[in-house]
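The chain below stands alone and is given as structure tokens, in the form predicted on its own.
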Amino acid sequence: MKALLTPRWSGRRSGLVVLTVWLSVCAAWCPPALGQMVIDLQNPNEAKLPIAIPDFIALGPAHTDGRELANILRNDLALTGLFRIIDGPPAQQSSADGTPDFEAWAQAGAQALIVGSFSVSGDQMTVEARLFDIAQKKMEFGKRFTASLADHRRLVHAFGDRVMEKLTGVPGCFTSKLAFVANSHPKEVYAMDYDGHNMRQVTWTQSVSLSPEWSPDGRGIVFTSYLGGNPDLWFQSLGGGQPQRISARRGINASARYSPAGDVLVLSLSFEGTPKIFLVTPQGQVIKRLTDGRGNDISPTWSPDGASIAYVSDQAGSPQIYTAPVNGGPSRRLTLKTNYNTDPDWSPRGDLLAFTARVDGRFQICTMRTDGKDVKVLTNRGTNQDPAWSPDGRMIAFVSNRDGKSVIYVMDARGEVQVPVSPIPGKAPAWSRSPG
């Protein structure tokens, strides 16, 4: 129960935008051909799609390496756990007229092919890429993106998002961002691209910051901080300026999460004594109390339809995960098999909850259906905590100390691919719900 009074705060979502995108859907577009390469996300036994991504070709002088651009895309697709990257191009990549040598790529084992080129003019870069179905020997779609040279990684991520949309029906999350709390003194909030690049400090409180959460528009972060001596809820704009206090009630004001519609916050407040789950406006006015009883209730997370929340309570004697309807009704306990379960996060697809469970004496990242069944343990090395779903529901960010330091990792939803991403030690990852 002490652990619940000083919980491991966790967080999620969002991003900030702005990229000038010029789209050209090529004349050879042929929707039926995509039927050969569609990835069935509902089939856990679906084989990974073999895809080749040769180095991008520079159309003129450029300081950027075409291999670097291709590696960004290779990394994006590999992290989803849905693709097998084909290493190395065949001796003859394309015919004399520039058409890919489909036979050579097929012999190399590829079923899909992405060919990219780029050019630089002043401080602007244009990246053009095309996706080909090798079996059909057809181009499925092509896009051209233009932005500042400093934004070159985002250009490639943007194309990867569209590849995912075409092959799965759901846009990718490669342009989204992660926020987290640095394991340092003071403990400040940082933000970075989902793959760890372009990290920047967001808060400057000179205090202890906890549990970041992206605003729905991606232009700010709410977080709990001891800036005023009490664990209050604050909002920090990514544009700078002083943080704004949202809730400063006696006791904890913690683990705030925006509703799917973005018009309500759910959080844990203890101004009435024992921490309970409340709904408040974005300005901090209490709407209503959601939980009751004798336990400490913390770490709420919304269902994607906004009808329910999941949260942690020790009302049964140890931290367990419960759900409760937002419009009233009894709570329901979901976790029954292990004696310590925390950090729930509801998948954007609505079908799963990710959470932290104590397994064989160590904390591990697990998933379960929203009725508490079909529990799967996704990690098994070191201590792993604070899961946060990506906005497309394909990946999970979490904290792991498996290599000696607690850093932010990203893995696919089945736990097959797990890689560290944060340049510095940190905790409480929060995934943006919109492009960065």
Second form
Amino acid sequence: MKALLTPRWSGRRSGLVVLTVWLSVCAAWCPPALGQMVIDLQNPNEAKLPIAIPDFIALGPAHTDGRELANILRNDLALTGLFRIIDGPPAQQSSADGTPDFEAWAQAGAQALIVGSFSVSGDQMTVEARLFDIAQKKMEFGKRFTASLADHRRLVHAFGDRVMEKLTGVPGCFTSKLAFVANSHPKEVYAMDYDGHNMRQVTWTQSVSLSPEWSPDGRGIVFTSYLGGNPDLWFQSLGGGQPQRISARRGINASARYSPAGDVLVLSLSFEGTPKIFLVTPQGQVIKRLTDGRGNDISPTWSPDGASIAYVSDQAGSPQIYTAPVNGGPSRRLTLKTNYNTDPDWSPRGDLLAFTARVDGRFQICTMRTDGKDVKVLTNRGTNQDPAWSPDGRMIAFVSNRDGKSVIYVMDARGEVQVPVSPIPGKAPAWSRSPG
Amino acid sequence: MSYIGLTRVITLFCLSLVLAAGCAQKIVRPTPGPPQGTQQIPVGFPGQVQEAELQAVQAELKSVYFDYDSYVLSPAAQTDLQYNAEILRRTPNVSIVVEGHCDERGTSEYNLALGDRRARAVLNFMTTMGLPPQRFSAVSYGAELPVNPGHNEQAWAQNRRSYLRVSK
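Starting from the form predicted on its own, produce the coordinates for the form predicted together with its partner chain.
Every chain and every other molecule in the complex is listed next, the one we just looked at coming first.
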């Protein structure tokens, strides 16, 4: 098993085939033991697949730049941490019949190649792209998308999602969206493409917003707001209209997260005195309380099977992460090291929890297995908080002030590639569930 | 009020003044600012508390401060709350929103829970001082409304606070 998981790209075997096998293992839902072996890859850099994505070719006159389209895809694939983008010399074009010059690309060090072309007709754009295995000298698959010109980024993202599906068995998350709270006054909720483009304001409360969460269908946001003077839970449709109040109980109504099935919300309520974790219906009716004891319980996150939650409690004197079964039973403490561990987010793949820990006096993004073992610190510059997994479990959005202002960052699950994405300062990123 | 009760209150009040004077150097006190929070104080009806009286009470009330990641009321905080309680006994028509605030360190959600506990700790203390609980409500603002926007120990100490906001 271990040998399978540590591929070497230097051999004469097809890199694409090996990558496909390897990524398929990573992508499959793994029990924690398998997940651990994937993370334990000795030299992750060596496992990156060298891929070339030359500028897209314009078929006819077009206002759009073929380089911009290729850059969208280059950025998508680089952010997964699974690819190394090869800069091939521009002369390495396809031949007249569309067959790439495989030898030239192999010389440049590429093992995979994506060739894209586009045409514009009126306000419609068509993008056609193909993925090639250079060693095998064959096309893996091709796809053609048409949409309005304004939607051109989504077209390229959609092709990237299919590339990931072809190579890993799990579609990419490049068409998904991030919501976050702007660090301004008032603190409103914004939404944007996962790479920071097409940002728009979602709430107009003139108040303070906290903890946005996408509705399962991606058409609305639940969030905590002081719109009514108290930290209550509200829902705002992305289609506009007035926000609707979901829970306005005395005390806090905060950190709500939809269950994987989408039929239940878990959140922290303090109307009984101390903040505790509750299950409520999407309309705000209390189903039951999940935690008890004397601690502040906050920031719940669902396991992907919906059977458990992880959450933060300070019942032992400092904030630590615990898990509890949803159908009753004792909670269990997961974090044992450092005295400040908060904001757990359970990977959609089920094998890891991302969380914020105070390490040497600063907050950093970490991952650990669901039994609390194998803690990895993924960040080391500035203050880093609020991790949120992408729906495919390959990336983590978070907040960092490493370069001054706190903005939203995205990184791959091992922290190798970390880039700022939000055009404005913000916090509390939430990743949409379904492609937006 | 009974004679014993009155004696006790006067004693406590005098004691709290002495304690407050003695402890004044130990806590960071920002200069009193305008009312905090997101809501305007609603305009009252004739016959209710006058705006001037509200402002006078607001100016008298002291904020109390907390240690990092703690909602325990320090002896200094208890002294200031005893002082506040005495003022509120003299103004029975004034209601209070107890705000709980945190410094910027830590995550928003955890700070929201922490601010909730701070506000409730103050509210509970005020009721143990004999003030009717229906005069109080608690609201946590987490780390969202700092009084000092700085990123240093002094700013953090000023922001870890509970503010008693008057309402009618």
